[in-house]
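As structure tokens, one chain now follows by itself in the form predicted alone.
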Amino acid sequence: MATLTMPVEEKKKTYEQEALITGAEAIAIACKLANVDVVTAYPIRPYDTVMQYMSQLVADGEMDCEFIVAESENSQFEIVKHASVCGARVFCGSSGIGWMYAMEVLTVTPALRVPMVCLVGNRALDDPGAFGVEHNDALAVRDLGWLLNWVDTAQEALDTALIAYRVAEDRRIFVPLAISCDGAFLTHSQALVKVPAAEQVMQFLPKYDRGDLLLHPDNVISVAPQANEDWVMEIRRQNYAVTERACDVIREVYADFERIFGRKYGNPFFEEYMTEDAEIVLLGMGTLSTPVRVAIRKLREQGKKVGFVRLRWFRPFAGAEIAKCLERFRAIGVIDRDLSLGAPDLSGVVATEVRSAMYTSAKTRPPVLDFICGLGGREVTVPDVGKMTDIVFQAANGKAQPLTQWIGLRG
């Protein structure tokens, strides 16, 4: 159970509390500050304990809503789209198979321009059964319109959240976005987050209103009509137009969240680490960070110029930022968490979108190795990291290395 405690030193104008809690417990006291109306539930690891901490806040009063236990996967989810079209702000989320159970609503909830936020515990898909984590849950929807993003903290986690229902909410998106965070690695550890007060939150984020898209007896609109070939090429469209003004309007949402909390994220779509005077560069999404940032600092002392790039949002791709970024360095790593079987050079996924970056934005295109690590919950480690690097600084001084390696393979 998370305990909130006012700091010591209180400042002038501070609103904020900490509490030391979970990942998984910061995405719950978030749904809470945005007053979300319908949550739904299934149990299922290690999304769960999402569900488990918002139970507790609804059963001591804490938070006021629709509190519904559905009977699987794919009715949780299509409760929550019914309700957001009939105007209630909504959560739910899944893990691994209990994602992919939910498929079909997953995949009409863009078109239907349902702004629902959900969490993906990111879970290895079976079979084998596996409860670590693997990012190809929340990616199996990344060509369908959904809004995707990683984060690697818990206080990210909260601050993303408030975030996200801001961005999806926006009349200029409309449309689904998926908050992954890495199962166990972030949903069941706990640290210190800053919470904000609902005042503040209440300055940030307006009320979910739908206009005239809302569904109601006074407001005779169709939903998921028929189209066929009447119009099925224009709605496409429709969803492709919130591709094209995602970029801008995320990065409105990030500069007034630091003007309203005080906490800066600097550039939306990725952070860097240590890549000022690098001359190679990591690149990954989700918790890896933490052994990556530490290998870096190893390898620093030793006089190796390595930094670290982190994703933060997936879809959108902010593809020319990513290429001006990565341009710069004399060879890139791409480490996934993932893995895309039959893909260009057998990569996975982002180094597959990487690449493609470079190809079309990038003025030099150094050369983009992909290392598959960490798959099932396997512990990226640092010296998995040195490994990658001196692979990467090979490829760097023009010695030819595969374009897809594995790493920390048994045997």
Second form
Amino acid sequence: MATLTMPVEEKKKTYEQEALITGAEAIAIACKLANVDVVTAYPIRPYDTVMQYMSQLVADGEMDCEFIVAESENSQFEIVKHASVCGARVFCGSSGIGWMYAMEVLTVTPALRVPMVCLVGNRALDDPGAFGVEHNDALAVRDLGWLLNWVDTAQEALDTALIAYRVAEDRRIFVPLAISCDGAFLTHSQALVKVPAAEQVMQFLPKYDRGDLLLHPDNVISVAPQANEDWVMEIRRQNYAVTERACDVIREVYADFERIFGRKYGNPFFEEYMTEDAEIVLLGMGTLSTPVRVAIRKLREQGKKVGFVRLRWFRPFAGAEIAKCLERFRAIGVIDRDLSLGAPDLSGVVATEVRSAMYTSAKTRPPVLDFICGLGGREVTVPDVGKMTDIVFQAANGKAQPLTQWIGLRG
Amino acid sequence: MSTTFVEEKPTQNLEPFKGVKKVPYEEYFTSGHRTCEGCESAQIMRLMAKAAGPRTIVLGATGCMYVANTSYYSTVWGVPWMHTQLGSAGSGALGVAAALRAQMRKGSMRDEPINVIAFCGDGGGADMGLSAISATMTHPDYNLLILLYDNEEYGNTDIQISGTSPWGVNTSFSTPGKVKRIMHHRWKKNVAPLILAGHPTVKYVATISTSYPLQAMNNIRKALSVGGPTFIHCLNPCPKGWDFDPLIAFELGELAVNTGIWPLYEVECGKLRLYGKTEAIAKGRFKRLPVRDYLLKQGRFAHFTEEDIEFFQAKVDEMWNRWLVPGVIPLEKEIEAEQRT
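Since the structure above is the form predicted alone, I would like to see how the form predicted together with the partner chain looks, so please show that one next.
What follows is the whole complex; the chain from before opens it.
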């Protein structure tokens, strides 16, 4: 325990190693560090590279787990669901339409209180076929009791996977959690990552303990019986209670992460970029932050005071905090890499959530515009960002703009 | 490490019960259920739990034996039980076996043999869950049993045809009408042979009947002892769906065997053994009863004409007279087929 009192800088030197790895590999390494017991794989791009790394770790004897290649995504998620109920720490994942093939399992796991951690390598839903990123796959479970977050870098992917196990397996939470990595832009891009040592991870991540919910002959329970109208509302209320507690638990876990690993994430729910003096901001999730940041630096050279807010956690949606952050700007432009066809103002998912949060919690009423952009893996370009910025500035200056616009669409 | 790369784990090695009087009193499928009088599916649940004993985890796929047995706060199970989605008996059993194995190897759970059983109805086993069961049957490392209780219908949703419903049957999706008397003209899916022929490393596959309870329990004990993934298919008369007096549930189970419609056999490590009356039929010691004796006792066949009964009889005769292995393998030897033509 002496290490706990060591200064952060000292600790880093003692333990960490740097490695050039992809986002998918970072997650595989996190699973190894988390000593995961059961992993199930099924091929679909782009998430499946994580399973390629994982199978190699198992073959090389670096990771001790049951590595099962399932015959479908539905089975893939069913296998880990059952394994988790029997006390095993599990990992699994999917992409796009594969995630949807597992939808039955995704639906039942929150009420079953299965804290499985999954990777969604975001991919456009068929049809038409596309390998590229879109967020509607992961967002399909947003109302079901899952925790959902989006990461931006390989380092954040590794750290978030460790954080994910700690949050999901906290008995105040105990629901499944999906980490979203934008397909290709993150799953397949290499970066230098600080890999923590196993000892540090052991300090941070206690053993998964199902307690009285464990399915084992020493604990004779019946799991998931027929409840019907007698009890369904009360059982739903228990999952609702998770969402009431989730923000506090997440804050606590990030604080502990910083204490043990010395890496700071600031506000866990969203990250701000050049917002201190910004007049308007853009807001989005995932790797579109890279072109947005580059564009913002250029736009600032032209004197345009624009900032960026990157959402990390979509479920729970830290509405009050997000509203408090956004109420100080003159106008907001949300970039949706998703669709919510027929939604109010025909906007995407994130914009609709942001407006909802602003309506109840913000002191001001800045215009919240929505941009549908980067669908199917199309790049969000620097000129795209420039265009969006100009539109948001016009709205800020009182010139009414359409609430939803498509950017980067061919004419 | 062996050359097969299979890491076998010991089983509980359950010896067969040597007679009804040696069967333990303890029940692990107890009171609290809402199954019908004469429900043979509930009977196999009880026998299964008794045969397996207390160090067992049971998974139940959606179906009658989920809905009728596990109302919230009145579970029947004296062993740990979990609901599994309709198509997931195979995946559920695999997940449990994998979790036990990993944790026992890593020392985070006491190392002991624990029976893993997943049951499914014909909807869960022969229809939706077939893919997952098939995959699970290819995993030699995990000790588990898939038990398919077959009442030849979706019995919990108001009686609809499934892949194992018999030809011509009247269900709520196949009621006879003014123009079509026979709405269901598909022959019953032959599930156990599908498993044994398609998964050559499986060490034990059997068909059983609740009308022979001691035998059924001993088949289950053997399946749990032999190691690796195993499969049992049980025929379960259903008073509600088959429309008969609950008093004759047991008799109907016997008739299904004695008419040759439901052959009883086990395949252990590649060796087929017909048993009970099925064996007697095959060896010529017992003459098959006409299928009419079985069909006409059930309301679900009440619309059958003489012609329908004859067709049904002819199909069963074909199964016994022409198949390579009567009742099991629906192939003909080339030479015999040629002789016939």
